[in-house]
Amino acid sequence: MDAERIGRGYAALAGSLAVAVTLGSAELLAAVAGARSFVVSVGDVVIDTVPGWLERAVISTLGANDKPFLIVSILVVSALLGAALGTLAARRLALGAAGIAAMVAVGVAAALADPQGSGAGAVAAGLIAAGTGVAALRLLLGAAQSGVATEPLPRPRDPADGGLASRRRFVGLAAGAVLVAGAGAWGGQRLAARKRVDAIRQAIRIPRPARRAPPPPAGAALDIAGLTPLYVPNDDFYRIDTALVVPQIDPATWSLRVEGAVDRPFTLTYADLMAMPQIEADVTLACVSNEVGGTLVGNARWQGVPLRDLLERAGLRRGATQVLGRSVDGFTAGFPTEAALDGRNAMVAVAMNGKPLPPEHGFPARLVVPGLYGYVSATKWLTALELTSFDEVDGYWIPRGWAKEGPIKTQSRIDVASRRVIAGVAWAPTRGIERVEIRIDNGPWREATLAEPLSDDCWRQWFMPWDPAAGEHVIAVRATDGGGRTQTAERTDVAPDGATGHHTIRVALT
């Protein structure tokens, strides 16, 4: 390539759109060839690599859209490396090759380390997309070469000399790597689209639990605007994992295994763990990462496998302390083994308000063990459940930073504050909410209306009516758990096992 005949700005255009090929093309073959996407491959691995603190602050920053926030953020980046590379190709064309060529090694080795994807299949798809990318690089620089690019934009005073039609050339050659790209990645999309289990899990019935949960009791939902529903529906139901991509897993070749430290491991499939007897409980869960007065918790009626008696079935060996759920995905969280076994509804779930597990929520199974933040227990996608120490293994949030054992604090948050009532809710699983109280403008503490309780192991609303005056109102609240511990007013970050504090809120009223 002749540097001096090519401008940057045509260079590196014709860089990031080389990029923009690879990636199209690669999305579409990995689809095809049944691997992981590579952009979804590498962001696993930024997620699994990053610095504990960053990734804290992001999810607290950006909550349920850390994940699009990342896929964008690999896009764009790769787009900026795509215009070094053409400004690179300018001068020496095998550069630029080079750099797509490490650019789709680095997709391919994401793709291999990922456990859900087809080694072979990624491995074929990288080597065909490097060689498209490369491809548009030629014929994009090669266009740019031919006179489009001696200046920024050539507007020559002769039609006849040959630089407009070289300009068109450049420009239907970009359009068409803008169309192979976007079609590529379309095309991807929609294939793992048609992998959905929606129409599975749509034909499954759930069955008759042999323990059902008590239907709630009267005056358990209070019916005030604005306040969180005494059950969050699924959709509606919050999400925080380390999956980009959210598992489609098939139960017919799902299955579970019972292993670690224990006398008799064990395999399940789909059918067998819908065939044992299953229980139902109302049972709210909580992320670590809930600031004070956050939408990071939600209470749901659950229904699965007691975990109590799979392990009781598989005999516990000495030492046995920990319980090591691991993921499709390869997350893995781990909770005391005493957790499974003290008589609280701990259960490997199939069901979620009735219905199969929505994918986002683990489906075909999941761990549910009422008590303990999700980072250590609230496994998705759950494929193994394993029997180890403590001293053994780390669950995937322990070496980030995390404590490694994580019981739910007593928390309580406003959800409203009209001219004519406050109202909210209150959660400590495993303990219940014996009081909430309420301060406006640093007066006394005053005591609030609970709701009807459904367990223990559920939040409870309560309201308390209100009539201000006209102006500024800063109104704070503290819950006092079953055991009669009023929970903290010391400000705590979330990190390491939970943040502790007030919520407190100010509200204008005209």
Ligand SMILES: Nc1nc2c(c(=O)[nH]1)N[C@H]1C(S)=C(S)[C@@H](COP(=O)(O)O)O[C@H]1N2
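Between two forms, the rigid core is the largest collection of C-alphas that superpose within 1.5 Å. Given the structure is predicted, the values throughout are model-derived calculations rather than measurements. Residue numbers count along the first chain shown, from 1. First, how it differs from the form predicted in complex with the ligand.
The Cα shift for G96 between the two forms, taken after rigid core superposition, is 2 angstroms or larger. Once both forms are overlaid on the rigid core, the distance between the two CA positions of M352 between the two forms is under 2 angstroms. Once the cores line up, the CA of L316 ends up less than 2 angstroms apart between the two forms.
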Contents of the next structure:
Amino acid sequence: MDAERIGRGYAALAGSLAVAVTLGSAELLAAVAGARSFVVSVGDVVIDTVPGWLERAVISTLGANDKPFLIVSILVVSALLGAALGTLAARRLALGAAGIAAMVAVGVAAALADPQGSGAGAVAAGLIAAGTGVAALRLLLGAAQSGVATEPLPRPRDPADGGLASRRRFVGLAAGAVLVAGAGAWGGQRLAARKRVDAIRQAIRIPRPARRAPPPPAGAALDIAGLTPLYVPNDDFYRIDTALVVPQIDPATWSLRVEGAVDRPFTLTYADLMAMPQIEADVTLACVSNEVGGTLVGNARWQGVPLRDLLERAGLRRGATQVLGRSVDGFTAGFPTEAALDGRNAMVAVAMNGKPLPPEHGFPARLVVPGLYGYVSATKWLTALELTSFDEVDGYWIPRGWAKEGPIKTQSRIDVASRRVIAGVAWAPTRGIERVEIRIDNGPWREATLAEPLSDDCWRQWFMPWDPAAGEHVIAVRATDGGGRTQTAERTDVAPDGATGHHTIRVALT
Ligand SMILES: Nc1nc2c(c(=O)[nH]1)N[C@H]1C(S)=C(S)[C@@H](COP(=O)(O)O)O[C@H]1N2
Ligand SMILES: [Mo]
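Compare with the form predicted on its own: the form predicted in complex with the ligand:
Below is the entire complex, every chain and molecule, led by the chain shown above.
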């Protein structure tokens, strides 16, 4: 085709539309073929390859919007690449076709790199989508070339000009392309949504645990408006993971391998796991990325199979010093084997607050290890436990600038500062909370009243009656753990092993 004869704007638009058709049809075809969405797969690769500092910066500026932002970015970049391909294709169609094929190849490669979804399906969907996209490019450029598009984008033309008809044709084709792209994306989403495991999950009966957690003692939960509940409901529980879409795992096809430096590696089905004796325990989970005063922490009642039982069944070999949890989505987290054997309630959890794990929190099974930050321990959508050493393998976050070992630091947080009361929570999992102190307007540290403890693995609520004068006040909190160690005032960043410092707030009371 003759570039001179096709307005650049038309060519670019044709290219973008052809890419949209490619992506939309790929979305639908991938869903039909049981493959992962190309766009989502590329997003996952981006998440896994961007440098740790950038990932942290994006999460801290965009918070929970980081994932939609990533998807939109991929679509915008694709549209721009499409525009560039369109102008190339106006000169030689083969260049545009090669460009579309290359883009699809990137999507297929990303989908293949993901252990979830059908690889053959991804290849088949990619081939057909590329063909569809190239056909769309041809048609659109053909329409653009046949007269209309010799002028920059839309300019009123003489009705007598024969270009009008072909411009109509271009506009019609463009509308068709938008329709095909939109319908493909929508259909793909609909099909993917049908794979959700909600119904299966709701039908699951959680067995009675062989060992129940004691009921929470009277006085463990304070009745203070605005105070974080002792048990955070599943729907409100903080969520942190690298999964762009929540893995939907049918327990019927799920399995858990115990392997590595063990004498008797084995694989369990979900039914096998559910048939093993289970324990129940209250455990506070915390994220290493939790800023001082932050909300990336929560307490729940978990139920599952003691990790120790699984490791004993496998028979630990010498050198099995790290337990590495592997997720179906490729995420890994490792912690000292000692934490599974020293008597704490480390478990492969199947239930959270009396319900099968929500998909967002790792259904059908995840690790819960009291006292360790989630990034080294709490693998969701767990599919393997690999016994290894810290020299051999690093978990996902370690090469991204986080410490190899991640014991949870003592932290305390002010949730409420009203005209009557100051209240909050404090946690030092496995060590417990011995004391919480409050300092108002740089006065002396004064002891707050502690609620009854749930367990040393959980946060503890606290309060202090307050009758403030009107005006501005600065309130700081610090906790002392069960070992008598008080939180340091020194402020450090969340990386590499968790923030330190006193949560300090400023309130204005009238
Ligand atoms: N598969 C998988 N498991 C994961 C993660 C992840 O990215 N992928 N993130 C971990 C981190 S950093 C934390 S803090 C906890 C958070 O668990 P939650 O989302 O249930 O609160 O999950 C851990 N388990
Ligand atoms: Mo985390």
